[in-house]
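Taking the form predicted alone, here's one chain by itself in structure tokens.
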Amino acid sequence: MAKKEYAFYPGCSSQLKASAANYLTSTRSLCRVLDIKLTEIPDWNCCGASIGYAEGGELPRLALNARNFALAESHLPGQDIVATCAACWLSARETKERLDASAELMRETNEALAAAGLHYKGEVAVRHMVEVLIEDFGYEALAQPVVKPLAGIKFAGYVGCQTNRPFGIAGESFENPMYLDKMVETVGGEAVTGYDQKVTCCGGALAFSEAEKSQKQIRDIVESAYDHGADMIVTPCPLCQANVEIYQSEINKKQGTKFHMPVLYYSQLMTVAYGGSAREAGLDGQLIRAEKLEEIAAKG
């Protein structure tokens, strides 16, 4: 029996062959080391984070998440729902807060779910993978499996906005959350201090509609990482990872910069530090290669 078991919600971007598939690969790798069992919620659906606010109405957005809750309660009773995607976690967490606080919304949502033969009891908890690692294991336990410390690599911990407000990680500051810095240090890396873009938005919601504004945000995030001596950026958010990595080349073309900053997930750092290969860490899914991390992964 696994040390810890959770109902897993991969979300659209983090599932197999999707844009953040390397996040899923590295998460599963670190879970094997830590003896965590993630059981995918059967027949899960999109959380609605991307389209749920596009004039579709409040109830459909709530019902999308509540359907996943009801499926978890039915198939994986007693297990907390865990998401790796920051947007999925935020959308689901908001839904739970809203439904728990309103008997009327709960009733209307369950009326909608009844059409599919489902009912949400309100028993399940919704958590981000980082919450699980920090709160259920702790930094000391996360350090124990380290066999290849990430010594000599400096990381800028880019938390972004979605895992920081309005909920965040228990006990952390909204203005200067330290959990990514601590996780970096736990696996032997160096967290750069004074990184002033830690909790700014990456502009992901504006990437297509107002590209210049979005790319201004990204330039600030990457430039600050360079200014503070970072070799790489680390984040808990698939949208932040994709946005900040992908658009560096576009910014270089338009603005004459020479950005080439790898953007990693905390799970990739942990997998390499735990002795995993570059493939097991999903490093083969990077557009900007994390060569220093690959070198450590290749060591015997």
Contents of the next structure:
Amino acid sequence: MAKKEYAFYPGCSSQLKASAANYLTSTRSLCRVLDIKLTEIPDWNCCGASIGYAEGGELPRLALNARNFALAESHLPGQDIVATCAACWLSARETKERLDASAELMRETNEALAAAGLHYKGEVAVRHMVEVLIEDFGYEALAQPVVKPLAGIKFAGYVGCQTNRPFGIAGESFENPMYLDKMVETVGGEAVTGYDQKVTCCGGALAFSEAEKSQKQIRDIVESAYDHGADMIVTPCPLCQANVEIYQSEINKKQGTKFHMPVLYYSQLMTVAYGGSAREAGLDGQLIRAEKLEEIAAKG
Amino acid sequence: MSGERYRNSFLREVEHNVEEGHWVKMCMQCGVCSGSCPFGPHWAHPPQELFMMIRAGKREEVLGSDAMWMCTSCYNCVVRCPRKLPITHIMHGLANYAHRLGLAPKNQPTRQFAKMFWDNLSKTGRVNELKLSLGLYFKDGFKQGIRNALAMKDIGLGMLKAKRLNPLELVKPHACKGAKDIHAILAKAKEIEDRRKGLSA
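Mind pulling up the form predicted together with the partner chain next to the form predicted alone we just looked at?
All chains and molecules follow, beginning with the one already shown.
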């Protein structure tokens, strides 16, 4: 039996050949090493994300998340729901808190779920993969399986918004959370200090609708990583990863910068440090190749 | 028209019909929210100003504004607000209410994208990233669409090569088996919410 079991909520971007497919690949790899069994919530659906607000309203978004809860409760009883995506985690946790706090919303949500013969009892716990790693394992335990320390690579820990606010990781501050830096150090990398764009917003979904305004944010995030001597950026959020990596070429084109900064997930760092191959770490999923990590992964 | 029963009090209307709207009267006008917003300079009326306008009964000015559509959902204002107002949610709620009443600015890009996003995800229960991107490129017609798609072609090809984009999503998308269940749940939820707010279908 696996050491720990969870009801896994990967979310739309962490599906095969979706924009964060490499997050899924590397998460699966690191879970194999740590003996974590992730069982997908059967037939899970989208969380609605924040941007769903305009058309979705409040109750439909709560009901969307509650469908996942109801499915997890009946198929994977007693297991915590674990999300890797910041938006999935946030939407699910917000739903959980609102339903816990209001009997009326709970009643209305269940009235909506009943249209599909479902019922949510109110028993699930919603957690982020980072919480699982830090709270259920701890930095020391996470350091144990390291066989290839990421020595000599400097990482700018870009936490972003929704893994940090409004819930964040217990015991961390909103303005300067340290867990990502600690995770970098746990796998033998160097966390750059004073990275002042650690919790800056990348524009989120508005990278699509307000491209110029968002690209100004992204420019600050990348530029500061260079200013602080980073070789790579590391993040826990799939939208941060995508926005900050993908739009560098656009910013270069429009503003004459020469950005070429790899943007990785913590799960990719851990997989390489645990001895996984470049493929197992999803490094083939980078638009901007993380060559220094590839070199470590290729070493015998 | 909807909102008629609150004619003399826009604040009361917001309290009843806007997500987390009951918090509006708690704002003490310190402006920390506005100073903390990543898109702050682009707001025609920053959050604390919107709150004051609500209290002053400026219904058309608030609901017709594109200010709250600048919210990136970063929650910086929420964690810094000394009165603990869930400002992000109130902004979402105001935008949703204005959109629902048809008072939000037409062609507001985030309004358009947000609607596309919801329609996209509710179809199969999961977001179809390819259709969403293409829908965005082609929203202003075929010619502009081709131009937009060409401008982004290097990124698209890069994503394809990195196996983070699948052209087959157009014909065989990721989908929930219970898509019909989801449609039924969403329709029911909307019906309940509209009834509670006194909005007709």
